[in-house]
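Here's a solo chain for you in structure tokens, the form predicted alone.
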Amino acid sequence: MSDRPFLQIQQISKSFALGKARIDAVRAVSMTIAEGETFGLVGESGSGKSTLGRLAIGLMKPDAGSVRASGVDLVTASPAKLREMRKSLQIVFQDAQSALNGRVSVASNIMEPLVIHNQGTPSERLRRIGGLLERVGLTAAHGPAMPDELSGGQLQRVMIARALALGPKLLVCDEILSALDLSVQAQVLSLLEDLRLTEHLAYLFISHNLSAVSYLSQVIGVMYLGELVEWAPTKSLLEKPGHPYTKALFDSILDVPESKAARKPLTILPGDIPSVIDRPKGCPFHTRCPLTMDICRTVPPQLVQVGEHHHAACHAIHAAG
């Protein structure tokens, strides 16, 4: 893993409306990507994960703020320099039955984005998708089929090659392994790893499964409500976790322990994650968190740094150091 880093995001915010209302999709989100770096992001449903990671590969515009990739702003590129940078950056969605081009090959759909690119001749394309293919543990025979004749677990696979087909240096992975098997899911984040380590890639991967997220990722990021409200290294916030949001999903983990001693009870969140279109005041947790004080009604807290390289956004927690 390097230092140097490649993707680096400063207090973007994204908003959509909805009638008369305006929804806070993200706010004020900061965060680094080094080169070669799996930042994991986690959080639940209409948390503004998935937001975020289209607006991090500029697939959406941020209302405020930037995005650079290797220096870049893509924010204020210019749409030449802009589908330039898209060769380095690329997403895989969850659904692949729904992103794939049911009606043409799966040789035909790795190739689109060699085509649209204008990358290599006919004859050049064939054979990088029959590499790309084996890469990520399918056949160049898998290449005439139809995508309807794959399982689900091959799909994704052919998503992935698709992703790399143009060489790119980072993947946002948005909850690819939500429809697959367990042991599908194993293979696919073997898979992950493998080519950030041979291929010197980094991922913004975006899950629920905090099992998965916890295993590749080198720098684990938790939002709520459209905010990052704690980031840390990996072993940092397993160990010790700061926020009690950070906490209570965590302590919401089924796990099956190897003795009846061992076993802990399951705790579960309590209530919904508020409306985006009434945000509680002060603190997004506050209406959840069991340590709540007068402050968090009221007063937003800011993302400090409660460790090393270490960051949280919790009066409790500034209060306490």
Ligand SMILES: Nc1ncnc2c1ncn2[C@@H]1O[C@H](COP(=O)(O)OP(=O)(O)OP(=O)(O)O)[C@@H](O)[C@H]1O
Given for the second form:
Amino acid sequence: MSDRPFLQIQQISKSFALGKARIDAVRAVSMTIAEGETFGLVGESGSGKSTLGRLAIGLMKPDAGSVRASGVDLVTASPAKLREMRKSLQIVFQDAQSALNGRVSVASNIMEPLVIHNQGTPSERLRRIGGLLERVGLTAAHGPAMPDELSGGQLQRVMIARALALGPKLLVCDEILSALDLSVQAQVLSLLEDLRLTEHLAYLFISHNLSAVSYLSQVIGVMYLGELVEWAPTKSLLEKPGHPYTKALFDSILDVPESKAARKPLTILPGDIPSVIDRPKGCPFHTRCPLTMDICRTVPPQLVQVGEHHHAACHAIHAAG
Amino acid sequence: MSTVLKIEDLAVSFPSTDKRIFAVNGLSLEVERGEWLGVVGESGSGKSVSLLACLQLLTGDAHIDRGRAWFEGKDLLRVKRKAMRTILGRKIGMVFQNLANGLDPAMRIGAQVMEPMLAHALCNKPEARRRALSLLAELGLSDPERQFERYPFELSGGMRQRVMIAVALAAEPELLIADEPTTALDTTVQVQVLSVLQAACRKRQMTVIMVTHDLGVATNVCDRVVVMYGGQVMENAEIDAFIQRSVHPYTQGLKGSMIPITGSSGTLQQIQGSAAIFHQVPVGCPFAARCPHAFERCQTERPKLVRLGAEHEAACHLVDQECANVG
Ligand SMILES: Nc1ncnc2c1ncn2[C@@H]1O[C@H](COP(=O)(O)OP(=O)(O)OP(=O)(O)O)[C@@H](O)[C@H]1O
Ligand SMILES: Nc1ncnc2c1ncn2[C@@H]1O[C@H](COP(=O)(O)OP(=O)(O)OP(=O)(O)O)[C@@H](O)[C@H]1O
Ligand code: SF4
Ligand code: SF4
Ligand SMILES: [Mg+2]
Ligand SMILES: [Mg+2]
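Pass me the form predicted together with this ligand as well; I've looked at the form predicted alone already.
Zooming out: every chain and molecule, the one shown earlier first.
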């Protein structure tokens, strides 16, 4: 694994109009993804993960801040340059069924990006596709099949094959496991890890599934109401979560206990997640945090380094450290 | 203990799809009074279809090929629609898988929670209002008075799920059938909702059937687990037996695919392939095509449930043979 940064995000923000109000989907987020590294992104529904994923590969422009891939600023890049960069920045979504064109074969679907970017002759493309299908654990025989003849897990593999067609450096995976069974999730995770090791691919892996994220990622980022509240190497985050929300999030995973008697009580965080429209002042987590102090209600905590490569935004840590 | 619901040899198919689908293929299970039963299995294993069939809630072209579903001395599959209306919501409460299906988007929250009490003439309106408010508070909905006047779209997913549970519990049913009640929720909210659901059901000594594909959820809240595949029971075990002594290759496959929270990659065990759709009634073991231990007999003969302990049974020829060898 190299530590060469591939993607550098600096203070990006993005808001959307919601009726007369504006909601801050992403607020002043900074982060780095190294070459060949998996950055896992977790957080509750609506916390801004998908928006950040789209901003990261230039599918959407931020209101402020910069996004650099291989040193090129995607925000100020010319359309031609951005198009060139897009080859190395790909995304796979949850809903493979609707992301694929159902009227043409699996092979044509995978070929589409090659055609759009004018890559290779038709016969070279065909050969490429055979290789890609095998790369994701399918066979050349799946090429002529129509998408509706494949299972959910196979479709997700086809999506990954299509995203790999242009030889990307970074793949954003947005909830690609959600629609898959446990057994098939395990198959897809193994494939992603294998691709990372052999092709030196980096991932921004967005998922509700905390186990999958911790299994796959070298670094994990935690979002809450549009902010990146903690960001650290996986081991450090699991062993010493700095932010109370991170702790609550990982405590809420229900593991299989050793016996009925050994069940842990269902840990509870009070209250529901605030609506993005009524964003709490100060720390966004103060309405549910067990450690809330006076300062938390008025002053937003800054993201600061709390350990080696470990960053968190919480007054309690700052006070303690 | 007495049996609340007893399903016998249920078979359900969908004839009019271009290839007939055999969704439930001889399912038998029972749930005892006060028990919390988990039903687990991959997508398409027939969990929802079999329970919906028992409640006469299957829509479209579903066909019940055979079976019985005994509840209070009546076979629910053969009860008249009108009689069914006095059972649904009153004796059996339901929380559905799909969040959107459960609540009426055009009706205020309060009215929806009061509705089962008024429809079944359990009390007058002011009393229904009082009970609804206290139920919502019990289920952890903050500021119930204010939420009472709101519409479902104004609530978060976790709040909506609390309201759906309130609707299901409003008429104090004996049996609650909850189909993936927390699947669509974020982890911290899932734990909150499970916790209030558990407390509310315990207090009322209710019997619960909970469908889930999450073994973490099942093993943390259920007293017993039934594992389904191909519309049949693969294994049925009291929770400690399920956790410590499950024997069925499919159960072991499901357990092996759980991703451990280790923070470091190791090899994941996987079940080969993905859950099958059955266009013919499975002749042998429905899991045979994916089972690493399958042998000849598995292709031709359907394994029967073999008793392995007081509260543990499994349907697998391998287990059957081992038992025969030992005994
Ligand atoms: N195109 C858009 N227009 C308006 N609002 C949007 C748009 N995209 C996202 N939002 C809002 O921005 C916020 C963040 O959304 P986002 O989809 O990034 O969250 P998420 O963390 O991916 O959630 P989930 O886990 O549910 O996918 C939400 O409140 C959402 O409603
Ligand atoms: N309306 C329908 N028409 C045709 N086939 C159906 C219909 N509803 C369900 N099926 C089929 O019946 C089988 C069992 O489906 P069921 O919904 O019971 O699965 P499940 O175990 O609840 O899965 P999930 O975990 O995805 O909810 C599947 O093969 C499904 O495709
Ligand atoms: S800043 Fe305060 S409210 Fe926010 S997480 Fe830290 S202690 Fe809790
Ligand atoms: S009966 Fe045969 S195919 Fe089925 S689970 Fe047992 S060994 Fe596997
Ligand atoms: Mg999203
Ligand atoms: Mg279902």
